[in-house]
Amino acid sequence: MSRRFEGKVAVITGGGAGIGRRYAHRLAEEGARLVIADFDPEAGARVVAELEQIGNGGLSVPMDVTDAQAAAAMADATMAAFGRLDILVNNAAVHLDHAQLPFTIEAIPEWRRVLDVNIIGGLICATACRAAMAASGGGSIINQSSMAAYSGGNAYAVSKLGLNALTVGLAAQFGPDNIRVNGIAPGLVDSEAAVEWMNHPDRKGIQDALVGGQVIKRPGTMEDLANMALFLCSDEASFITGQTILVDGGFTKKAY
């Protein structure tokens, strides 16, 4: 197996379950050392102590990704740990159907949430890592957006597109660094969030759906997705920042 990430150290908001999950297990077994940041320190412990099981450990964070002092505090334990910081993704999210909300006055404190944890949780994250990342000589952060940017209509894919503005924002400041901003569009996978909301009773065939509007005519896995965020963490990818790559099977068909 290839070690593209070994002495790497990487930062995974919402790494205790689903997709953050995923890549963590990934990029431990290409020889990072992980820390999960994640708001359920028992969902961080969990995913800590598989890494360890497989030869390379790391470090639970309990953290909100809207608290300004805990993203900082924890870019400071990464380094007293590690003495470095390579990669982070910004994987932490309000998403399904807790982000589908009315259009309505009474909403907007909702609407702030997930704003609030979409959007500026990735902004504070990557302006606490940005110092330590920058002197361990750079590396890759990467936003975990959303097919949904690009067909709007919820509170959600709002979000999602802000988010994309985000990473080429963040990829012009930060990268007298030498650090690399890109983005990650899912569509629907295999996390155990996406499963639940497809089983639900009133979602009836969703999957066939999608997958019947997708090019490649198969379901999408979390396997999928870290295939993408390895490469795009890796020196593999040395030229390319500011990007927001759609990885949904060609659902979404975009020709600019």
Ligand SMILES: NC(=O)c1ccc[n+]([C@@H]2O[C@H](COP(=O)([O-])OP(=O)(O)OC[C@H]3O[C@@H](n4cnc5c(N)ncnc54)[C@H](O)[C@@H]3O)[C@@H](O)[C@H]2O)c1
The other form holds:
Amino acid sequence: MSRRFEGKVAVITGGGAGIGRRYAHRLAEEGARLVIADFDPEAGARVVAELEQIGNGGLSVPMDVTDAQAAAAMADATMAAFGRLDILVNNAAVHLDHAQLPFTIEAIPEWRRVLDVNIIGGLICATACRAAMAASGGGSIINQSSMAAYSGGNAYAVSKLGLNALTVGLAAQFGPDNIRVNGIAPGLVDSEAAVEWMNHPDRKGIQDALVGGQVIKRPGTMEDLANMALFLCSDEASFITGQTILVDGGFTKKAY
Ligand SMILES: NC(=O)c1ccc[n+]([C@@H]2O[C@H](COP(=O)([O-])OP(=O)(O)OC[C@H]3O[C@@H](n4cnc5c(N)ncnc54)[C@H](O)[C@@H]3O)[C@@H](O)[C@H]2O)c1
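Having looked at the form predicted on its own, could you now put up the form predicted together with the ligand?
What follows is the entire complex, opening with the chain shown before.
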């Protein structure tokens, strides 16, 4: 196995479960030390214990990505523990049923929360980590989007389309500090939360329907996403910034 991230330090928001946890394992396997910034302290501690098994250890910083002070403290804690910060993955989100909201006045606070976590949370964490990344010689930020950005119209889709625009803006703003900013827009994959969602009796057959709409006729996996995330964070992607890459088996962009 290659060790593309030997000596590097990566922060993953929402790294306590699912895709963020998978990214953490894969980055650790290639030499990175990890900071798990998740608002579930038990999940964060559990992942750090798993990382210790891989051999690199890590740091759990329980926080909400919408809390600017907590994000600044997280960046400080990262520098205090490891002396550098090279990679940030903005992965935490309100998603699945929690982000499919009624178009009513009563639901506006929930709409605000979805947009706050999924867009402003990314802006907060990127801004909080910028100085530390610049002091480390630059780095890579990944914003975790969704293919829903291109086909939906609910709060989740609105938030992920906004996040894609933020990726373009951050790439331009942070470029002078040698920080690249890209996004990954997945189709449905096998995180525990997504599997539970697709196995609900109301959604019988949804996975087959999605796979049927893909060009590549197999379910997507967290491994597919991790492969892209690690590529985008690596020096192999040193000429790529401001892009959001669909990893959806060809569901979104296909010719008929
Ligand atoms: N699972 C999929 O199929 C899929 C598809 C497309 C996009 N995505 C995106 O991938 C990301 C991860 O998805 P997942 O299925 O692994 O999610 P998940 O629900 O399994 O994990 C999300 C993690 O984020 C944490 N979190 C949530 N809100 C937070 C906040 N405000 N501050 C800090 N931590 C917070 C949770 O505690 C949890 O550990 C999300 O951005 C999601 O929108 C997922």
